[in-house]
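As structure tokens, one chain now follows by itself in the form predicted alone.
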Amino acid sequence: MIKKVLKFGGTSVGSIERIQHVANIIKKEHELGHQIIAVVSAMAGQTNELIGKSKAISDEFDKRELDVLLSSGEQVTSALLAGALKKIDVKSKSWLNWQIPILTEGDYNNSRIINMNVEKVNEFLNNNGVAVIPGYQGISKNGDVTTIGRGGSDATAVAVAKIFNADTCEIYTDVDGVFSTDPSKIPLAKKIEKISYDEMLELSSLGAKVMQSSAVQTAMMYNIPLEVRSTFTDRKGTKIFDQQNIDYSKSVTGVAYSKDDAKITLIGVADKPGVAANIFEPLNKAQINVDMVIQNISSDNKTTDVTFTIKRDDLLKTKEILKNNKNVKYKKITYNDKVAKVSIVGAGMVSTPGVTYRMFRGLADHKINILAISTSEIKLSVIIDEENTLNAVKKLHTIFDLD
């Protein structure tokens, strides 16, 4: 008997009709003799609606109460899906975060799952039932409801697959799988049949919205097979495997982009040991994620310019922290919040010469200026002006034979 975790995203459960369609998908899997745990997101748009209501109360809405509010979206979906399954004669039950319980630790709005009690749910599965679990949430050791960050239902599904020792985890969404780039923007994008954890992790962390990066990381750590597939078609999806399935013959697997970045430069920083730590330590304490970092030494070896990128939403907070940082002296600060990050990802980059040149030459031919660069073994990212994003993605998609 195969135990499957099936995760359904917000668009998959975005209406009563879609929830009924999902119930029929689950019924088919259940009738094949599989044990099914369904993990669900809130109905599409509901989380944003709840956030809007909290902001109508206060821009500084209490984080504990925000978690209580936001977790209600997935609870609604869980009850509706369990009810839809019962309607079509499938034994089903919804389990809320505190009923299992799903134990978490960490801050409100950004906690992480550390364990679950499997006994009651497994007993229900063994009695031919389908368990429906809300994604994105858990409960702390103090009994407080917590959430695990936007897109956290993917992380819940992978954690459930790990802790319940499932054979596979399938992520149902509104596209047929993982594509070489965003198919809604680039019609020539093509579906990737299989991709390594490493490549998927890079793509998801660089802006591809098919899967949450922390979920991919967990799957990679525990070698949990994943498949991304469409709720609305019967076509095969994209399988995500371990290192042995990397295709080294193709230099670039996909092109990702994000438009939520900002670039900051500190000009005339004293060039001495500890300066970088003094710049970034307060940002770390404020939970501001710093991405690319570039340091240029002046000709007199006495000062340096430090450039780094952050999420655009953190720009005002970052500027305030830098302004009040008495441990760092600089001549001036400049920033640009109209930038985008464009990245190419592929396991074959390791063994293929000329990838960097081809990327830079392609952008130069289209008069697209590179503002910052970051590299890893299987990734090359650049910061460019936001207005050039789509042209850059199209050009790179063509250069690396992904059309």
Ligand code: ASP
The other form holds:
Amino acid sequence: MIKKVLKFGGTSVGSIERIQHVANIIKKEHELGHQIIAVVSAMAGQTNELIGKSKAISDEFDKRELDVLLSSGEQVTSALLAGALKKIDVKSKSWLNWQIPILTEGDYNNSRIINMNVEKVNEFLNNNGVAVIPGYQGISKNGDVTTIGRGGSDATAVAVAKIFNADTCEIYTDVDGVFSTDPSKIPLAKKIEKISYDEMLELSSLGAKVMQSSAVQTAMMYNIPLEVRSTFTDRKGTKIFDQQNIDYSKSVTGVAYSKDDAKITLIGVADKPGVAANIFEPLNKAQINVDMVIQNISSDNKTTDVTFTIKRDDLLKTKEILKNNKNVKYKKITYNDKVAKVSIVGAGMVSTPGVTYRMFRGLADHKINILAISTSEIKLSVIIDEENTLNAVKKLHTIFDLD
Ligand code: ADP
Ligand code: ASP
Ligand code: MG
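Okay, that one was the form predicted alone. Can I see the form predicted in complex with this ligand too?
So here's everything in the complex, that chain up top.
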């Protein structure tokens, strides 16, 4: 008997009619004789709305209480889906994080799933029931409700697939699969039939929110094949699996972008050993993630400029830390929070010369200025002015034959 994890995202469960539609999809799968565990997100917009409510009380709303609040969105859809299944004569039951339990560790709002108790759910599956599990939430060792980071229902689905030893993990969403870039912004985007874990991991970490990156990471680590497909069409989706099975005919597989970056430049920093460490040590301590770093060659052998990028949300905190850092002297600090990161990703880049040049030439031809660059074996990212984002994505999509 095949055991399937089916995950339904926020838009897929965004209304009562849609939940009923999802119940019908599940019923069909169940009637084929499969064991089904459904993992659900909150209704589209619900998590943002709850965050808004917490902010109306305080910008620094208590993190423990925030997790109690945010997990309620997935509680609602779990109950509605299990109820909708029962209504169409499918035996079903929902469980909350603490009832299974879904054990997590790590900070509030950003925990990781470490284990689940499979007994009760497996027993129910063996008795021909469909289990409904809320995404995005868990319970810590000391009994507090936790959440696992935005978009985390994907990570719940992959963890459930692993821990319950499922045969497949299908991610149902509002687009037909993973595209060469965001299809809601670039209509010329093309659906990708199959993609390697590595490429998917880069794309999702660089802004393609169709799969949450930590979910892809877990799938890669345990070799759990994923399929991303649409709740609203019957079209074939995108298969994500181990890269050995994929033929790379194109150098670039996809273009991703994120608009949540900020760039900081320290002008006139002493050019001597230890300075970079002194700049970044307190940022590291404050858990601020530094993405790209550029240090100019010193023209006078005394001072240099250091530029780096961070998440825009961390800008205020970073400025404060730099201001209070007595170990670093500089003449001036400038920052720009209207920047975006545009990236090309492709395992085929390794064996294709000239990709870097084509990217830079293409952007230059369209008068798009590059503010910072970072590369890895299968990706190339540039920081540009935010207003040029979609234009750059479109151009790169065309240059690398993805339209
Ligand atoms: P869900 O609520 O189902 O988890 P998300 O909103 O998290 O759905 O992710 C799906 C969205 O991801 C799509 O609607 C699309 O706009 C966006 N997206 C961004 N990049 C891509 C891409 N490369 N391929 C497909 N979708 C993408
Ligand atoms: N509801 C959560 C969020 O909006 C989790 C998810 O949808 O995957 O981030
Ligand atoms: Mg999502």
